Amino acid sequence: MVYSHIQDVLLGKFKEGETVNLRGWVYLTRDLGNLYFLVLRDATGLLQTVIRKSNTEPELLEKIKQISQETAVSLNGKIKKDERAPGGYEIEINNLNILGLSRDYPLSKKSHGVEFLLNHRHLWLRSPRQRDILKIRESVTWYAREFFRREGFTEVHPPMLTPSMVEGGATLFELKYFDRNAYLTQSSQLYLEALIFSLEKVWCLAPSFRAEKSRTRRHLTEYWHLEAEEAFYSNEDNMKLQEKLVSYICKKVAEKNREELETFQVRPERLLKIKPPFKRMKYQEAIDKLQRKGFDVKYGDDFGADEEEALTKDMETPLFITNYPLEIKAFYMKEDPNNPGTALCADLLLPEGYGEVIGGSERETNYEVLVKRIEETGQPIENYKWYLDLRKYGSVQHSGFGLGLERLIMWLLKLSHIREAVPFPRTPSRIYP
């Protein structure tokens, strides 16, 4: 038997009166005397179906009595236009089969608390809202892949297990790797740097892990990290690439995902405003602005969620913060020769107070300088021997960045918390389910 999707019906691919075969899960049931309404859902949408009890065989009516929320069914029936029905169509059921019964489904139509929903995340994902988030997530990754291919990048797959840190020892998840210690990766950057010497421009999309006990609405301990590294790129080139990537994704989502955006009351025009060049502000200017706003910050302080929100809350387009003090940034960042003591780096902050989504920099290429920086971290230099080799054998100017996928999706859809942007969120207090 050939089955169609609900979306095929809603898009008018069948004529009124035509019989169609559908399968999915029961989203809602209503018993109104002689009429029994059953709202069916599948991966493409919701569709109202109806049974007229007076014209229905007793055997089918017995099946209907067994059906409750999330029962899996297959059915066939005639298509009928009805402006009162969601989507403008409904199905008059001829026959129905129960594929899998559902009893006492815990997620009723009433309101549930956040912890209850997270404990039942495996079921919460069935809701239309969560489905649309997952669809946007898939679309964003597709558009990113499309962008990088157009820009001449090669997708690569670095390891998730590493012998050394990238960002800082305090945020490492340590584990036993046979007879030695290893870590879950904080970033694929160091491996991407190795790969540019054969492929020049590379990117990856992979999990990264940060053992941060941050409990803000923007932090996860496991998140998906879109990272790129480019040979012969300056920090300026790097920022221009980031502008193009983010604006490309926004444009494609605005054009291709209008139906999902409606779920979150996001107007496509909001995303179509995101065009290069993005505004830029030096770290010192940001400190000055925050002090004028009453923040107790001084030069050398890093920015947290509150500071980033204050810098961008009234903006409609992203903002680059450049030239952070070298001492508060990672060991691999190159010093700006025109602004000594600062790094050739940039953090991209999303507008409307959503904060940092990208961190990027030009990389230090001087062997001796890099050795000194690594020693200052307290890490064994032998763990980085392979990385230092990259500076000994044909090193070139290069830059790169990392984008937090969930943070981008959170902003795109105006989500109140990042945990909705990933199917199964991992936070300091949650690893179930």
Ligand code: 4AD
Given for the second form:
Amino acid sequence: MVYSHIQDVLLGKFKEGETVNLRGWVYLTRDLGNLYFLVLRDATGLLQTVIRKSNTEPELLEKIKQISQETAVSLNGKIKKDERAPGGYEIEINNLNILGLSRDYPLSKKSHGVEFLLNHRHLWLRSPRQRDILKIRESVTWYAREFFRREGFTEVHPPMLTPSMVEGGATLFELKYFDRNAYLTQSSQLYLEALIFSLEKVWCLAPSFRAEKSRTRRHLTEYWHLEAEEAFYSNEDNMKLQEKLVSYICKKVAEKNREELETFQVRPERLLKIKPPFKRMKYQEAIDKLQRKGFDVKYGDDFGADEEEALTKDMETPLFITNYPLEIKAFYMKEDPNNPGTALCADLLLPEGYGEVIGGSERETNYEVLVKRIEETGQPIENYKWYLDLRKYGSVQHSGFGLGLERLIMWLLKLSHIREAVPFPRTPSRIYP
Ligand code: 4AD
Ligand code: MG
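Same protein, different state: after the form predicted alone, show the form predicted in complex with this ligand.
In what comes next, the whole complex appears, and the chain from above leads the way.
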């Protein structure tokens, strides 16, 4: 048996009157006396099917009685153009088989509270809206991969179990690793730094883990981290690469995912506006601006969601904030020789108040400086011996960055919370399902 997909029908690949075989899940049913409507759902869309009871075999009518939301079926029917049907096509069912029954499906079409939905995330993901998010998510990673390949990068696969921290002890997940302790990685950066000495330009897409105690709309404890590291790149080169990457993804998604974007009322023009160069602002300027807006911030404070929102809510394109004070950034960042006390770094903030999506910097290459910076973190220097080796054997200028995949998706689709941007969100209060 050859099966088609709903999208093939909706795209008009068949002639009126042709018969098709489809399979999927029952999205909804409607019994109007002689007419029985069944909306079928598969990975590609929704399609209305109909049975005229008066000229239908009793055997098929018996089957229909057993069908309810999310019953899995295969069916065979004739294609009809119908203006009134969503998508413009309808299938007149000749035959139908039940593949898997469904009883009392807990998610009805009425709205549910978010906790209820999250407890049923394994089922919620079947909804057309969640499917569209998953499709966009796949597109983003696909086009990122395409971008990096075109730019001469090699994709690499760093470990998730690590002996040491990268981004600060406060958000480390510690675990028992046989007779010692280990951590879930906060960032693959240090491993990417090792790999540039083999491949020069590398990138990875891997989970990062943060034991974030803060419960916000934009923090997960496990998120997907798209990281790149580039030999011979300055921080400026690094920023140019980021602009190009983000613009490329926006353009591709705007072109290729029009249908899914519509679900979220996102017009492609909003994404096509994202083009290099992005605006830039020094941390000091950002502080001044926030103070003028009445924020109680001073030089040396890190920005939270509120500050980032205030800085970007009136913008339509992303904003780089550069030159953060060294002491509020990670140990590996290089000091800016032209602006002592600040790092050669940039955070990329998304527009419309969404805030940080990328953290990046040029890396400290000097052995002694790096030893001192690691010592200041209070971490045992032995754990970083391998990392320090990279500064001993042919050290070169290099830079890199990390992009939070769910943060980008959240902004792309104007989601109000990050938890919808990942299939099975992990937050301090949630590890089920
Ligand atoms: O700014 P961060 O902490 O930078 C790093 O980890 C660097 N080592 C990256 C690098 O240079 N290779 O994290 C990078 C990005 C943030 O900008 C944010 O988008 C995302 O990761 N991120 C989170 N996303 C979701 N939930 C969390 N708890 C996140 N923490 C960071
Ligand atoms: Mg950051």
